[in-house]
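Single chain ahead, written as C-alpha cells, the form predicted on its own.
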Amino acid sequence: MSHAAQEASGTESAEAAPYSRITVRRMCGALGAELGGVDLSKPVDDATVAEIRRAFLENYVIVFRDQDLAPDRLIAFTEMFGPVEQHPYYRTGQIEGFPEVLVLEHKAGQFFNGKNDVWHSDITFGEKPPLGSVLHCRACWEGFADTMFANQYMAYERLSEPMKRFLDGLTAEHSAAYVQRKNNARANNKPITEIAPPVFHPVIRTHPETGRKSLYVNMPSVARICELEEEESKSVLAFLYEHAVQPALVYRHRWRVGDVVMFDNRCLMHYVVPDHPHDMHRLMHRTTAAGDKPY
C-alpha cells in the first residue's frame, strides 16, 4: 500500500517512528486507538505530550482506560490540545469553580442538556467551532448509551471525483436553534434565552493540521447549503447525512468507568446511542479545546 493510501484509510504510515513513551493500539479500520502507559492525573512531560497530540491526529478518537482525573486534570489534559473553553450556551450542569467542565447526566429518567442520539459534530453553529472535546466516564452501565464516531476523512474521499468538485466552494449556514429547542424542551434545563447569528462554513473543510479533506455538515446545525435552491439544499444534504455514517466509517465506543475519550471535532461526527433503560445512572465529565475558523 503507498503512502498516500495509507493515509487515506486512516493507517499509520509504516515509515513513522514507533512510540516510545505511550502504547498506541487501534480500535478499528476506521478510526480509534488506545493509549497505554500514562496516567493522566498526574503531570506529562513534553515528550508524552507530544506522542498524545501525534496519536489523536493519526487516529482521530484517543481512548484512554482507568483513568481518574479532578477536574482541574481533566482541563489540564484538554490544554494539551490548547485553550480551554467553556461551552456557549449549556449552564444546567456545572462544578463550581470549573465552568470549562460541562456535566452530562442521567439519572432516574432524566437526560440534563438532552439525548445526543443525533449525529453531528460539536458546535459547528460558533465563528470557530471546537478542536475536539474531551469526555471522562464518572459512572455508566457497560454496554449502553455507546457513542459512535464517523470518520469524515473517509467520507469525503468516497465520494466520487464529480461529487467532490461539487461540493468544493460550496458552504453551509449553521445555527444554534437546533440546541436552543433541544435545551429549553426540557423542564430541568437552564432555558436558553438568546442565540448569535448563523455562521457560514465550507461544506468541504480542509483540517488545520493534517491538510486532509473532509466533509462538514451536521444535521441538527446545518439549516441550507447557501448556494442552492431550498429543494436542491434539502437533496443534497440528505445524501451527505446518510453517505457520511456508513458502517465503514464507525467506531463504536463501549464505555468503561474511567475512561477518558478525546475525539477530533474537525474531522469526525458522533453519536449517543439511546438503548439506556429509565433508571440508568451515566456520567459524564465534558470539555471542549478551542479551534480555528474552518476554511
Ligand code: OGA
Given for the second form:
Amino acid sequence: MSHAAQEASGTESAEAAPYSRITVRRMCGALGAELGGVDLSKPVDDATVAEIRRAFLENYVIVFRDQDLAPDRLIAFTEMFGPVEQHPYYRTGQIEGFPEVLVLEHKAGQFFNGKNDVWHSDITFGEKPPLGSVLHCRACWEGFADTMFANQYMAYERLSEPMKRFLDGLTAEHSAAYVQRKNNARANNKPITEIAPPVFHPVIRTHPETGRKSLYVNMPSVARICELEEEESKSVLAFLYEHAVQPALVYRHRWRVGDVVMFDNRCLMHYVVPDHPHDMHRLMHRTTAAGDKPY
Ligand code: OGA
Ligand code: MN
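Switching conditions: you have the form predicted on its own, so give me the form predicted in complex with ligand OGA.
The next block holds the full complex; its first chain is the one shown before.
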C-alpha cells in the first residue's frame, strides 16, 4: 500500500488525532470499528456526532453494541449521515407509522429467504444509491448468519496500474431485475410489479467525501459493462467479482442482539452467510441514508 493510501485508510490519522467523545476499536486490517461511549437511544451532541461521522469515513463499518432503539431513534441515528429514505421496492413486513424502517425477518422454521446471500451493495440500480445502511439486530443466534463486508477501496488499490487505467472511464448498466425476480419467487413477499429502467454508473467511482476511488460493480445489479463486447464484459466482471471479495478485504460481523451497524454503501460490498439452523429466529431493522449520483 502506498503511503498516501495508508494515511487515507485511517490507520495513521486515528493515531494522529485521538478521539475524545467516543472510543474506537478497530476490527481488522480491512475495515470496521467498534465504537463505545454512546447511547443512541438519547439525543447525541454535535461534537460526538462529528466523531461518529469521522469514525465512519475512516472505518466504513461502525458497530455500536447493546443498543435498544425504537424506530424513531434508529431513524434519528441514520439522519446523522443523510436524509432517510424508504426502500424503492420492498414493502413486506413494515412497522406501522415507520415506512422508512425495513424489517428483515427470518422466522423460526422458515427457510432462509436467500435475498442477501450474494455479494452486493444496496440499491445500485437507483440513480442515487444509498450513502449507507444501518442494521439494528433485534433477534439472532450469535455466530449464525453473520454479515460480511468487503473493502472496495482496497479492491481498486490492489489492481495493477494497467488494469486500473483500463477500468477507469468504463460504465456499467445496473438494473433491479434480479431483486424483482428474487423477491417475487417467494410466495409470502409482496410482489414487485414494476421496476425502473436501468441506470448507468462508473465501474470505478470516487467517494464524494474522502475523494478515494473504489471498485463499483456487484453481481445482482450489474447487467454488463457497456463499452465491452458481451463475452468480454462477462469475463472482466467474473474476474472483478472474485478479486473484490478476497479474504484480506473482508470483515465478518458476528451479530449480537442490540448491535447497531452502519456501513458505507459507496465503498463496500456485503454478504449474509446462509449458515443458520432451520429454527433460528433472526430479526433486523434496517434504515437507509440517501446518497449522491456516483461519479
Ligand atoms: C440488506 C442486507 C444484511 C443482513 O438489508 O440489504 O444485505 O445482515 N442485509 O441482513
Ligand atoms: Mn444489502
